[in-house]
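Next comes just one chain, in structure tokens: the form predicted alone.
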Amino acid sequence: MEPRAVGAPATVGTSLPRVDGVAKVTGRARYLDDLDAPGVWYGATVRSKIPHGVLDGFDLDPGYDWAGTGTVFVTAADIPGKNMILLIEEDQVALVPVGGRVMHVDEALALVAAPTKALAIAACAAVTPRITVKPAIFTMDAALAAEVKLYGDDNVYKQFLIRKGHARDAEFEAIVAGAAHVIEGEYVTGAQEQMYIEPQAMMAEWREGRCYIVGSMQCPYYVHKAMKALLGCGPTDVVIAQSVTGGGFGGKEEYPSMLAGHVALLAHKAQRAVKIVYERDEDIAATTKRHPARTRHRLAVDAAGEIVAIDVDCVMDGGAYLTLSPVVLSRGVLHAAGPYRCAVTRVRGRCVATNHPPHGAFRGFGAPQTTFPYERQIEKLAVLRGEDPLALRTRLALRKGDSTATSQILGASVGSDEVLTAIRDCAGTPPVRAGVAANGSPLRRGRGVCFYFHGAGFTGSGEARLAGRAQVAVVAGGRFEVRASSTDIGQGAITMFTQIASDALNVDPARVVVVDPNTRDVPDSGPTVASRTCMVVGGVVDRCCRRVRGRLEAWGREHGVTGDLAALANAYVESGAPELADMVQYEPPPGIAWDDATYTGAAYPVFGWGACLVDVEVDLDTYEVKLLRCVQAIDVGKAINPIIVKGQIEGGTLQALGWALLENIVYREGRVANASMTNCIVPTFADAPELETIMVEVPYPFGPSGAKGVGEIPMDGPAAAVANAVSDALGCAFDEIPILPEVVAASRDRWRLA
């Protein structure tokens, strides 16, 4: 790499202050609810109160002044294009049509818009849907029995089968039968609410026949694709722009398309701007959550404790519509065998339809649900053999040259030894097992560890199909614009792109401007999901910047212009020459081969690796579990901005700890029964232990400066570490999360406290 210009020190690897930080902490950043168009109206959604039925029509209360207030009422009959929210399949409607099937409680049936929010709420209450009730499905077993058919003939949205080391089930069972020990277990993980700080929010306005939609979202081009179908318009007839977004965690990946459609329909009929900002109870009740899952796992080992076969059967509850269930299930099964050497594996996965509100993307999307079972199984193996849990994992871990369950040979950037060693070196003495609280309650303490991995980027050939693009342009004032549809949802993407571009261009970071994503001004760089923004799109930005730099320097030599790159850029713009910009498209690294038919080959270009240690304290009188310590060691390839990366790891860790101990979505007859922040609990600072974060850097040659994904991985492992620690404290298995006090109390007859 060429030496940097004077005054442009390298920024990658330093904790550059967040580019958007001052605006956010001072309140200057404008979220959707801060935005208003002239004469904006307010929308509200008429929702179903039953989980399954047929919509027969609507009754409008004549006591509400519909004409005097000018209130707009929109149904499926007002949709100009196809009544669908286009994503993977055409199964989810934007509004249930009269005569159509209602599939879940809180499904959108109709819309209203009025001059004030209070009037919109009153109008919504003045609409009574008439629905003929049908039998509903609320469990995965009932879905598989298929006595009530919600999707196809078997209620199975998607299924996958991975085989390694055998061709038929009989061959597999013979290998299991010959093992010295077979550990069997059934594991249940619950739904989880994203609880982003800003609820779902959108605003739409039509001007000169074109629809402009702005809102809180992760994926502008997902919304753009859905709106073209719903509104029956061309690609230039609808413009999608991201407003400053207060968190997403996957919850603003697919659902914003639904809300965007609703405000667009209302704005079209009202002929004025319309916004909808969900109240928290509506957001929790109606939007997507992490898929609940049940996994049956068999671990066959020989007399020396080597794994000879792994058998996994995972079922996920997809809810009422397909949404992103195939990609969630895919990632779940691809991680289900874990980061351990095994010549023979069989992994089966199914996602089924129920009459719960649809489940969708959530940080880790599928991998946390299958990491929990394999790490509980490995813990049981350690107990069976009387072997130190961390030493056992180190002995069995995948390393460079080993093959995964899909027969992918691991090459560069395999940080398994590094993360396990980091945990071992900082572990220290386990907590004293028995104790007494200040109030006299007896205590038991325990320690749990886990080891896990997470594929960075889209699965298999997904990145090649996405063909994500980014553009870098020279603009006035000696500045450079980075144009990409990757969004900053709080994870620091703007700052990360600034640092990558600054280093590649060899200019001061202040010379880099990251354009706010909108579909009119930026190319489609793919969705902001799957730990791909830094590794994949950041890599594209890096290449694009280097091409622009080369072109600009060549222009300077040709025209006798000297100075640093900023001076060249300024001179170029002032010369009146056409815009100097370069567009680069993602190219997969060499050696990536994937077979979608057999689900074998290189599932991901590279994996992140993680290890976690948790110490807990259990109060034997109140049955509360207290977190004493949590250490995460994560291989990030290269930390572009260490403080931001640390924040990502700690945020994901706390979400995982909450999923393990506190967060419990309660469904009753298909309805979210605890749809408020008073009883849909997420961890606060008071619940968090002192988080210890160890960033391990095993560079990935095809990531920008060696970086790879970090957003998803910290979510995957800590829940298993918590369950392992509670099991260690009380001497009995905890194979379902969340481990609530009532769960601990119910296990009392199994405690072994000696």
Given for the second form:
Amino acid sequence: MEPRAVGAPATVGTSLPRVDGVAKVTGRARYLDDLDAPGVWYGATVRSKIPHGVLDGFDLDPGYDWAGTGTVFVTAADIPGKNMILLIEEDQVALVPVGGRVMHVDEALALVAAPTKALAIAACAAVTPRITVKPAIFTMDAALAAEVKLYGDDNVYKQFLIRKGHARDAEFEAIVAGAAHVIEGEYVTGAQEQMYIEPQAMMAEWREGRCYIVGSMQCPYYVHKAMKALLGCGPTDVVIAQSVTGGGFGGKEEYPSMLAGHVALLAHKAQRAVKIVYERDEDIAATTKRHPARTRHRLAVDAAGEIVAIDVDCVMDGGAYLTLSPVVLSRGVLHAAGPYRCAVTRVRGRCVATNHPPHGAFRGFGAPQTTFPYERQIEKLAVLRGEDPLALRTRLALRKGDSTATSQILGASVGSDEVLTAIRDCAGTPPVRAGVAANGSPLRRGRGVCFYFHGAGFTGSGEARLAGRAQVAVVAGGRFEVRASSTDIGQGAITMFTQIASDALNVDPARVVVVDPNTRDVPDSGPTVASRTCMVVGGVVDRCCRRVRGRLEAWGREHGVTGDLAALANAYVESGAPELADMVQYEPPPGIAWDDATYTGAAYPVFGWGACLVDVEVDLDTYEVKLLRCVQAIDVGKAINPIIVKGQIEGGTLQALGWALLENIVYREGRVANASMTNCIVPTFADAPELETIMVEVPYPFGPSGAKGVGEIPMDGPAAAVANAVSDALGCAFDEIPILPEVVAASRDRWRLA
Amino acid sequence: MTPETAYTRPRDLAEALAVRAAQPSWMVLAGGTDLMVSAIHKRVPAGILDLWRLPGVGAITEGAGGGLVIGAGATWLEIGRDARVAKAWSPLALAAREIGALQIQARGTLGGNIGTSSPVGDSLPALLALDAEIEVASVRGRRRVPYAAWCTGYRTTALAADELIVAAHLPPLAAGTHLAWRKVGTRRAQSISKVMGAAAMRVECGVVTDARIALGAVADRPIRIAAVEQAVRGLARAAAAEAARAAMRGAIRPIDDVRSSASYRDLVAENLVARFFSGMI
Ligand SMILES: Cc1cc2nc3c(=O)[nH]c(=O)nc-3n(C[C@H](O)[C@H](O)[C@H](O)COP(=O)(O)OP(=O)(O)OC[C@H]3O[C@@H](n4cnc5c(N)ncnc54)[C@H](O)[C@@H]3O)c2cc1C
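What would the structure be for the form predicted together with the partner chain, given that what you showed me was the form predicted alone?
What follows is the entire complex, opening with the chain shown before.
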């Protein structure tokens, strides 16, 4: 980094207070529910109670005063453009048309808007959809059997087969057959609710033929793309703006397009602003969750304990529409062989259609589902060989120069040794095996570790295709505007951009203004997903700032203006010259080659690396698992803002611990039976141990100041570490999560207590 | 609340009882932590009788003969922090500290828990094991009902339409009485119980001479387990634990729901009841 002028110390690497922090903790930040438009009406959604069928029509109860209240009723017939939530494929409708297929419980069938929320709820209750019921499917096996066809002929949304070190199955099987040991297992991971604190919320208004939509979202340009198709309009006829967003975790990646479409249609028909803020129950019941997955894994090793072959077959339940499933599955299979050296691997993945509400994006995006199986398998290898679990992982870990399952040769920024060493150094002695609680309950304790990696940024050629852009402009008051469509959803993006920009411009952070994203004023930086905002868009902002700085300094020399950059900026604006702004587009680092046809090559520009240690205590009277200790060591390249990065790691870790032990979506005939905060359990502070976080920094040469992704990686590993620890405590294998007390109770016959 | 809903916050119990007698259909509101949850599913009440911090019914005072009287308006925070409750009637203090989390404990009241008398009301097995009596008042006068006779079914109670709950009376416990409390919830805070229980066991010369064992979340209402209470009488601790375990088999018929399974509840209830005896300190 270049030397800085006196008075502007580097902020990167320091924990600058959150730029949005004061407004959020004092309640000044305005979330969508706080925003008002004059004369705004409230919308509500008529939903299906049937998992699969044909919509025959609607009965409107004349007991509700439709005319007197002015209530508008919107169906698919009111859609001006294509009845489609455009994302990857054109399969998901915004509203099921009469005569069309109902694909899941709580699918949107029609909409109402009324002057008050109470009236909207009453109007909604006055609409009864008529549906002819068809047989539905709820399991991956039923989907694969394809007796009921939901998608194509085989119900498979997407499949992948990635081969390394062999050409055909027979060849692969011969290598497995020659191994000294083959460890086989089947692993199941459950659905998971994002449980962002702010429910899905959106408001729309039409002014002079143009549709303005504001709401809680991760990706304004995803919504923009979907609205152009749904409303049948040009790119400037619809403007999407993000309001302050209370969490996303992937849950506000695809669903906001659906809700935006709904408020846009209602506002169009009502000829006034309309807003919808989901109730918690509705949000849990109707919006996307993490894909449940079932993975069969074979790990073949030779007599010396070297891995000779890895075989993975993963099936995910995509739910009723394709949504983002192919991409989730892609990330899942790309991580499925794990961060271990192996010359021969075969990874198969399929994502299938069922009549569950669509599963979708959730922090980790398929990788947690495939990390759990391989880290259980490696643990079984350690048990089989009587080898120390950390030593075994260290022995087999990928390092610089090694090749992954997609034959990617790892270059710079491989932190495998660093994270494993960090865990080894702080591990201490394992907890005493047996004990008795104060209330008399017998206890058994155990320890589990895991080692994992997570690709940062979009898969393969994704980043090059996205060509994310950002703009930096000189504005009045000696300030600099950062214009990017990356959203701050609580993860600290605004602060991170501020730090990168202030360092690159060599100005005080107070002179940097990160504008609230909307599709009229900011370029498309790509979606706020895939741990890419800092590494990719932050890098673009950094380059952009340096160019603006260079131009401003040149202008100063030319016009004989002296002073620091803020003074130059001020002078520039006052000179009346046209806006000085620069737009930079992402350029992939050199040497990134990816083949989409064979799924080989550089799957990701770089990986983050993680290792985790968990100590547990199982109460043999109540079968509850208590977390005694959880340490995460994660290689983030560079922590731009250490407290924010620590927050990301702790939050992701807690989500993973909850997924491992508590979080259980109870589906009954395709309906979420526990759609409330009371019964859809997520961990509280009382359920978490003091989380220990070790930040490891092995810089990535192409990230801003060496930074690479951190958002998702902490979610990947802890579930396996927990299962390994519980397996250690009770002497038997736990291959399915969540490990609810009910599951532990049912395993009593298998315990081998030491 | 809509503009048509009447609202009264009486100054004292007499005024409250008068309003109650005149408007038996009005919602009786204490901390509101149960009522707010169900409000969205219910019709807007004609009126609200707000008892929050009503003078005279929130105190914790010493009763006759060494007992304790806990006013209906006492919050879980107050009960959980009261040294007398913690010392001599510990199951109630422990239950108080495990209800909801701090915000709920600061607002939720004993009277509300008793008023709702849900099968998962955490204080209720404690009241059963401690042999508590519920005192109610109306313009007609006062009466006392043992908790065992109070809850008459799934969320139904012996409260008459003109009555208000004023207190729970905890009798003093005989020397040599051991107390226990366990809650097993869906997580460690803000959780609804899957199984919880309280026990009061009198041990004389190493032998259990009397026991009251109460469980919640395993039936349509909080219940005492008579089979266990009888089986343990006259037995030494270890033998009592075994006898309790045997007596638990078939003693309860819990249900499957979204929070847990019947078999888990059955098994854990058995373990906890046996542990009340073997883990006794
Ligand atoms: C997030 C959350 C967590 C919770 N966790 C727990 C928990 O862990 N364990 C648990 O047991 N409960 C829990 N509850 C439920 C609730 O907090 C308790 O039942 C509490 O004791 C209710 O007291 P309240 O004063 O708020 O009752 P209110 O809601 O005011 O009233 C409850 C009922 O009692 C009646 N009532 C109240 N006072 C009187 C009176 N003096 N005379 C006659 N009738 C009266 C009311 O009419 C109403 O029917 C939780 C609730 C929430 C919202």
